[in-house]
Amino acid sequence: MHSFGYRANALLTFALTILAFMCAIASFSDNFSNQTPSAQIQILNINWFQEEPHGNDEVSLTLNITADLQSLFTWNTKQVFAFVAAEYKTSKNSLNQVSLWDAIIPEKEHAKFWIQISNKYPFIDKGHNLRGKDFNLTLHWHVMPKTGKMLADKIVMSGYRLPDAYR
């Protein structure tokens, strides 16, 4: 006859195999969801655009962010991390990203929102590269599932320009 330890080991191995199989199916099922998020960002005001005492450019913006990220939520979604970044090019770097705002969205009910805020984090460039600079505002999101791999995507909104002179 088999001992108690042998039977417990067999039962635990079988249960963990079934659990791993169910997690794999849950993760695979996310590939079939139709994700159609939408977003719009407006710059309502440039609060200030100045040169800091140690020579860096700093900008404060008032943003109007409207987004519908509800389609990112499935039964396997734990939460969504979203952030807005200003993206621009300089002679030294082909891509500079500065995070302006972020949020953790825990539920589908909170994934459709409209907020008007000043940038949560400072928009600072090392040097004098922001005067007259064209830039994009990009809404990035990371879908954090209960099981499976994390998915990331973005919506790029272009056509923004900073003033040629400090204010």
Given for the second form:
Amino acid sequence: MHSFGYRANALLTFALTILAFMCAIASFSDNFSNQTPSAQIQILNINWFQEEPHGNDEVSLTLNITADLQSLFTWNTKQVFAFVAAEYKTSKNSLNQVSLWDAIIPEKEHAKFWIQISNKYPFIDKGHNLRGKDFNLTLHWHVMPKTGKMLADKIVMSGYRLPDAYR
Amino acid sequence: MGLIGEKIDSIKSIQIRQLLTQAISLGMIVTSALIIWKALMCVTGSESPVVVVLSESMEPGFKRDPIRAGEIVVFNIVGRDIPIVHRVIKVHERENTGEVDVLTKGDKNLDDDRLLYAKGQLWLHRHHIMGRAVGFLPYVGWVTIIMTEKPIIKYILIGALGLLVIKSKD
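I have the form predicted alone already, so could you send the form predicted together with the partner chain?
To see the whole picture, the full complex is given below, headed by that same chain.
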């Protein structure tokens, strides 16, 4: 009962249990942070709009993205993954989500930014449905904790529309 | 003569009983591990309840839960034996059937995962996807990674466990 083996075993079990408990409360503490992120996206220009080699519609945009995600960072945050997706509906597909741009934000200081770029990933439809299409631009963020549950949310900005003809 | 015979018999029966007890205890430990694994499979509804590539835990299988952009999913590619854990960047969900075309990409990679998919495969479908990541436990995965890369450690561990069980009954 008092051999080295038993004592080592008891100590290890206790240590692991405490560690698991600490991870759980660290994760739980994230629920109490007050999060007030904000963002704005402007489409500055439609660079071109045509059919790509496989026959699907493709459009290239220049976007102006302003965001302040600093309030998402807590002491238990490892990084925030933010991305902008174009979301729209077509006659065949009830939901289409195409990621146009993303960034890994490693620290709170980098979480307030203004960026002007053309879309990082190609905006390609499955078909020819993009002419005159109304779509939303949604800024999503996924917070990766140092330990525990990941949390994700988004801001939906609507009112964007693609031109009626290729150009 | 009779006395010695009796003594031998009694010693043999004790040894046999001890041996049987130890064998059963060992068997119990192995089967409890199996039970926990299968129970996890049931609870999570997934074939691989614990994936260690990124030390991330998985959520109940989402036969009912739609797949959305931004989620981190675990998927299998035909011809590869290790599942991949990457983020969804494109989703095209069909109206009536709920079938979905999904494209994934590792956050830090420059290219999307089409290079990793099977030849001619452009999209992932529901049946490729085994689960979704919901949380993060740092360093826990190293145990399994070490055991996979140096299998001798696996055997040493099991041997040591076995020895402990046998010793404790003495």
